[in-house]
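This document opens with one chain alone, in structure tokens, the form predicted alone.
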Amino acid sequence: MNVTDQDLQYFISALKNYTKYDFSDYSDKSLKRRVEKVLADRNLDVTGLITSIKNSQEFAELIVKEITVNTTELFRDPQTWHLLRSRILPRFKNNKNINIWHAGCSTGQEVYSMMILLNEMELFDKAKIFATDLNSDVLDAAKKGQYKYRFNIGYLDNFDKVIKQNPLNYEEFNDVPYDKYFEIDKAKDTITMKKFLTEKPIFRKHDLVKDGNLFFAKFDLILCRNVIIYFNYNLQNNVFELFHSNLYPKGCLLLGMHETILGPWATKFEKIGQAYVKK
């Protein structure tokens, strides 16, 4: 079913009026696609969807979970992790503490990737890890740190590329065993993160649109990858302002492969690949 601009505005208004969520500054195009999928999956029209949102807080929460994106993997985009390893994280090696915020952490694979890399670089004990998402279900999954093995078998290739190999020196090979960081059980089809990893991060439910900084801390590194592509220009700028004001000088913001800072905030950062260093 095609969702018109007017349908979309009705849907956004209903969420705004009957829940605490405001999607009015999300990208119309991607939001339309998601609402169309929700309608098709539930065999509803827009009127039926809005009626259900009005009548049930539980249903409204479910819809919000369905229209927020949650795709992630261990060491997603290995070249980004090479950048972190070679050019970003070494900047913090003399810090007493390294504060890291994963904004929009989804099911947590990025958080575990970061901790594995920090451990290999002997920075793990200095790091304080904070991770947030709008969706409480994915946060529960992140806290557990258990993932499907067969579905995520490509993880191991990514792990090898980032942790075992050095793209700057192909003769260098670090034989890091998988079981240093996670248990693989092929019979149960699981990859389970080790306890020393699962107990380190602080996970919180958080709405980037309106919640500000929950942690009363400034950050050396903020990762917000593949989130702002779903926001319109104004909301992107609000989020950049939030990140900029909560980064230490020379702190770094990391965006997704297809994201960039445009507009007034671009001048306040120095760009290094996907990383933006606060001037």
Contents of the next structure:
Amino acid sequence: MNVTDQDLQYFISALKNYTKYDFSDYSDKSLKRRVEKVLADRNLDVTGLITSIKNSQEFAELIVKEITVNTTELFRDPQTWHLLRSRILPRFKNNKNINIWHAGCSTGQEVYSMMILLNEMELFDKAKIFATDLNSDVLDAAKKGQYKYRFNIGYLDNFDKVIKQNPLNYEEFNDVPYDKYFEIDKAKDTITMKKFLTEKPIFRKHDLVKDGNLFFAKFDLILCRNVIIYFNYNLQNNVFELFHSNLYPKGCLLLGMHETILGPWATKFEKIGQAYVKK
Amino acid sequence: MYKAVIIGGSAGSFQVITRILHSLPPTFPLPVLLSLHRLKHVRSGFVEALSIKSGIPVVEPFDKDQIKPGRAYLAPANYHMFIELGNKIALSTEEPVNHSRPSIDLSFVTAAQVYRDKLVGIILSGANRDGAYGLKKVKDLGGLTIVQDPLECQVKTMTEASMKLTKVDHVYSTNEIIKFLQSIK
Ligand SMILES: C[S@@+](CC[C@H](N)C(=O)[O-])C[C@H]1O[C@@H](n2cnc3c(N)ncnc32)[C@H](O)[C@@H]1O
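Follow the form predicted alone with the form predicted together with the partner chain, if you could.
And the full complex, kicking off with our chain again.
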């Protein structure tokens, strides 16, 4: 099903008029592709899709969940976690608190990865973890902290790379057992995060397009990884402004491995590796 | 007269890609987009390995990077690489398509929509059918289509699937692909 630019505009207007979501400033190519996928999966054409959005709030909500991309992994991009471990998190070790916001946390693997790393660095108790996403289904999954074992098995490698090995010294090896942090049940095909992890973060629904800072706090570290690739330049700049004004001085913003700040906000940060430090 | 070259293949075509990149002059007038499947757990080091012998710089682009002539853009591991109007790269982490991320089909289709008859699409050796549909789109939109000679390929699935779906313009050996690219002014 080929979606034209005009179709896409109609679709975006329908969502804007009949829901509280505004996708006008999403990146064209990926949004179009997602709409095409929804049409194919549901065997609908654009007119049918728009009519159903107008007729049912619930349907519209479902569609919004389907057009956003929710893929995530435990310790996705180990290099990023090495950077956090060796150069970013140590900056905060003398703080009384470390406030961390995961914006666009999806099903929570990034949040659990962070808590595991913090615990290994003995920073867990100081940390306050806030995690948000547009999609309430992924937040429910994140709160539960239970994942399919088979699907995540490959990512245990990432755990080993970040938690067991020391990239600065390959001789060093810490045999941290998985069950310190999660239970693996191969028969039930589940990985379940331990209670001391699931009960720590504050998960909230939050829309980066229109919501400000939901928490009565500023942050030492904001992670927003693989979210702004779906936004256009304008929306990216708005989001950078939101992050910049809610970071403490010297606070860090971490984007995905292949995301950068392109516009005017770049000058308001210094870079440490791929991390942006507020000047 | 062309505006871009896009190449699809799998980990097995590494040597062919290396040879192709090696043969390109620093003044090569087009961008080269590389959408290649990688081995499951080898996620880094690929771009460095390709760079060593390449005649033009090879980069793993960032999202929204401007595409420039005389450079090779390698789809980063675990991302789809799309081409946007305005000659920009767009990355996405959506689910693998036909078990592949990057998906060669998605890179080829989006490149075809942007460059239309100004695109050269090349499919090399590979182990699944990804790329066949993409190459067809290149052809449908007026671009030039080339497939590596299956006789030369270690694994023929990708090239044969492409030839089945599209009446490709040329079936070339690696040497002929190189000669063709070097003739682009
Ligand atoms: C690809 S996931 C990234 C997950 C994780 N940060 C990672 O890198 O592995 C992108 C997430 O961004 C969320 N998202 C998309 N648009 C959003 C918006 N306007 N506000 C908040 N979250 C959004 C999606 O629901 C999705 O869960």
